[in-house]
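Read the single chain below, which is given as structure tokens and is the form predicted alone.
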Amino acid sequence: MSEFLLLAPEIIVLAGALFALFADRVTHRPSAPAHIGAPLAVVAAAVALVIGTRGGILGGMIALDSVSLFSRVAIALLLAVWLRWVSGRGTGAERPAEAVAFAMLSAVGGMLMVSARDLIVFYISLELSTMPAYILMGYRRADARGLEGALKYFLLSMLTSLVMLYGLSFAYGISGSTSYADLGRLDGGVLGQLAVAFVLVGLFAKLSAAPFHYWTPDAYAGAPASSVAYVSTVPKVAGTVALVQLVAAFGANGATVTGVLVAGSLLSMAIGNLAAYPQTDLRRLMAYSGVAHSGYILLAVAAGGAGGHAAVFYAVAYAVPSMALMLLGAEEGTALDDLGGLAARRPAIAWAAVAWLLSLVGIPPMVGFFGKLSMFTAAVEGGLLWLVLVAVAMSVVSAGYYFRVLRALFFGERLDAGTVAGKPAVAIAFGALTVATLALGVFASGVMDVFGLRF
């Protein structure tokens, strides 16, 4: 098989993105790009499964191992669900064609990033993944608040990208190579530690991990909830995989890396969970919740060993219910009061939301429980028992603000509640996310065996 054919999933999604730019002008149907893009993303996931795992391709710059296989499929399927929802609801007053194209381009960048084994491929993929996200966050061009949030996101993200590029330059200067396999040559000297620290700064910012999370609440609060549903989930999966792979490559600086990861984990869990408590806007609440969940991910990565695979699985376990909640916010409104009485108006969606919230807390049999269990087990085996105890305590704290959402759904009252028209495409999207929340938890071991992940 030609090496380029091994990149068929990325090529399929890229073709869909280019088609989306012109589809509505050809078909004169604004929803056509999303209608066509969703099945293309499913096909891309199926092709990735058929290709499976492969050794180094394109001179070793890209490799398809079990982690990249799992994350490629997950990114494509999350994209498909998001596009299916957009095909039913649209993007408000703005044309959806460009939003569909940007989301698909971002997914291409993410799918390439999880397979990268070279710093140049990694950085180009990272920018391809995040630059369309800047536009999605500021998609409502007439909304000054949204543009302000998008500008904050753009400026901080570009600044941290430059810092990370500086670190990558140091790494290349010391190791004499851009290959991940040669990053182990980085010595434990000052320059080597600076290279590692600068790279981690960039990745922390992409993952919304403390102390580089400040852009997240403002950017989310100003953006359309449908954009947040995508930007807060799919790039996070890709960023987690990149973090796991680069940390594994920084062999000689393991102590420095572990120290930074532990500090970042502790700060993220504390700041994210405590700051989420008083929020009354679902987007800000989920923004701080995302910071906290980045802390759990850093905990698993710091543990090393099986913690890397556990972190990647948990990134997907977080993305599924998080995307569902933000899509619900896009339909009903993003203030917690907007969700009042949903159990009476849309009982099926309200009960599905119970599953999403329980998964985020980490209650069995939801996927979030299995994800946290695997991460905490790896962390205990890695000698981080004290940090696991902090994480368990923070998970208990998180139940408090997730319960506020639950209370609004079943016991709140919304006086001006209208009727949200049912759409088959929307039902499919919410149904897929709910089934994934349950099935990935109940059949987690079997799913991991299929992809060759180990805990």
The other form holds:
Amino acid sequence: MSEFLLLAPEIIVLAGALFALFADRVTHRPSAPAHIGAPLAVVAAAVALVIGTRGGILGGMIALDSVSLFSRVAIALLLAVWLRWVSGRGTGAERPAEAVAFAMLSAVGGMLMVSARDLIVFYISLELSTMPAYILMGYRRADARGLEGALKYFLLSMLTSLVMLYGLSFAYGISGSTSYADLGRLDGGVLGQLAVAFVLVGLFAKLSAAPFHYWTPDAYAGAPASSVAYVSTVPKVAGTVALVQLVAAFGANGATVTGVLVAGSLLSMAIGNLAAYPQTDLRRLMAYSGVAHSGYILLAVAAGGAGGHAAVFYAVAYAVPSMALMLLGAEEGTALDDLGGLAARRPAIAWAAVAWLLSLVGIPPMVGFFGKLSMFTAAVEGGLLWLVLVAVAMSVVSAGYYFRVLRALFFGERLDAGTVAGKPAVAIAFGALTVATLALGVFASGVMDVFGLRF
Amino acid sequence: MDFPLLTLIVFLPLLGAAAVALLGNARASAGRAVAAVVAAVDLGLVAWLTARFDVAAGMQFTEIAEWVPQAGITYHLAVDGMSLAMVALSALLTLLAIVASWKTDRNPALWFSMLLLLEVGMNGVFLAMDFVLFYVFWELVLVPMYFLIATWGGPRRQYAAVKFFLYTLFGSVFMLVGIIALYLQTGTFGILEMAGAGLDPSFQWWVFAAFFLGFAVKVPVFPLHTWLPDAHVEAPTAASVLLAGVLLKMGSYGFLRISLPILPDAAAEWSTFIAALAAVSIVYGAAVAFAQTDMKKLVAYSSVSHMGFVMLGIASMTPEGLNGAVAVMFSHGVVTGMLFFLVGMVYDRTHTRMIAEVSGLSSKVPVAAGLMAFASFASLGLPGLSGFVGEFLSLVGAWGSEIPAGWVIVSAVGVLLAAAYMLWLVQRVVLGTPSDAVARIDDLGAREIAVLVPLVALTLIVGVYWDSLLRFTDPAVRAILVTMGGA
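Having seen the form predicted alone, could you give me the form predicted in complex with the partner chain?
Once more the chain from above appears, this time first in line as the rest of the complex follows.
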């Protein structure tokens, strides 16, 4: 029984989700679930910190190492920020209570996935984290475009899930076990390689890495921006951790894995950055930039060594400013022109957005820079210098389109714009994301120390 | 740790920038005063630093603290004579830029806070002795300069600002790869610790190439200079002054502080190539300056030419050449700052920068005309003025070095060309009968003269009494040459 207590963070978030489902009946206030959910998520993060790292529990199906500790805390805190924002703004005409429940369930899935050491636990938690995401993406049921996007997301995600399941069953067939620890027994034969390839296909699709990224822009462009803010960030952190851990487990097939990762990284960086350039909708722009950032993450994972820790740190470094930008889009409108003149209407938010955008470009002292520094260091050390050169060149390309956002904020004009009323909950959410963008950068060492991550 | 003087010099303007931003446009006159006081105090701190500076002692006032101990990243500031000269230039020109743009009425809070933020980055670059810290300040500079150009610039300001940002970012990300490569080889991010580490020559060659991209774009060296004329033409006066006066020096400072001491073998291999590019920059910049019809563009292209002398001095890797390079860096900051201020003051009155439309300044506005002539003479390198010191030493150093004599001769021709285009400018703008645009204008006011006087004084002092600058730079450049295993 006591081992279950180590899953207290997940249990707390799950309780919040269940409460959210019935809160309408109890409180008769639609914003109550988010108001209660946000502090619960913070408590969950604190409890996870107190629990710290543990070896295998529940028969080795779950292990709490430094990476899973860091990502559990990050997921819970990102969820808290998102809920805090929702408690201020709601999710539009739709029922916010359910959205809160779905987001929290998805977070439970993500938090379990990062600690999974067993293929079945991994697969179930993966589905738990993505199923609610499908619903969040199609949350505007009256919007045909949104439904089309959500359907596309659902069908492609399910398809790749099933391909992954096929790969997992091969892995079980060969190794005779569902434990990560036994995946090293996969031989280099055809079946073993297929198993590895299928699993990677699934993970690439979840991370929207090329060439399995094509659902992303359409799905994001149709969905409410507030849903995109959640779905494009939190599951990505969990997916990155799963990728890192599974790649480490596939030891014997290292060459195949590295080849696939390098190819995926190259494609993702090139396609994502080049396709993001001409976009005029913030959601499509961030979708393609998300593809590009997945490419950077794959680069770090391919490098091995400290690359795994760097990839996980970077996933969080990416999630923080991205969530902030999408939430801003949810408030102001997602066409780039909608952001016009924000600097005059909401100067504090506009300047915070400068920090978010610079972090995404990788300019110090923002967290994105330290993420890239640790990733590139690992990749150069891992002998992938040429790929790092591609990555740095692509960073310059990315600056070009992030600048178009910045230009809209400061130099664009929007005639019909009214000032969005300030709300304390929203200010807290944006404030937290901005402080994290700066502080995770400047105090990167302290953060890594707390979680035992390697540089 | 003693009194953290260097930290204060770097970060005091950050506090000032925050205060000015918080005061906002509603209390713009208070914000402007805060900006001026902060910049003046910062300059005062640099003066105090100079007074306490021990010329014989090398690196001093060291402040060091752990930052990311896992990767050996430190918060490490220190100063030697070369850094001191550059920080003095940065602090002085920032204060003058603030005073010169006193009457900015469009979004003044943002204007003055960006100028102060720029000073944080500039001071930081010249004092940081840790690569990551250096890179932080290096990139920090881009942000305020982007806003200064994009918000207050000319008609094509957006284009020019983004071009400036992307060009320099392109160079600096390759520099980042070089930094990572050096870190993996030496296990430290300390700039001083890496000097004289005896790295493998072929490894050095590649890292030098990466740093070359970063620094040469900033200098800028032909053919990586194309962002500079656009940025200058579109930038408001104060931004042009800081861009030419300080930002370009960050590139040449990088060569001196990083490329030469850490990668001496590669520097020796690259020296002829750099000298060739320097010679081409000198002649090309001068030739293009000749063809300009816009005063500001002329000064911008003359900067490409002058920075060529810096690169020539660096490529010589002799004590004279390196002293010359630092002297040109300092003098170019002062003199080009003066020229840009004057062009801006004329533009404020006539609303044109076209040489053809501005003539006969001397009979209408003698003070402005006299100073314009003075700055032009300083820029063309007249003996007795600061421009001569550095160009002379650069050429002497290059002549006595391994650089093929042909490139030195080509470079020397650049001195003649500079005399020609500058005198032609003086002839067309200062002399002659007043044009329509000039006919009704007033001469410089007290505030404007106050901005120019310190620059005139420095031009004269350094020009007549060379040792006032060289006593600081000489020990620093000799220390660089010693770590390179040379003189």
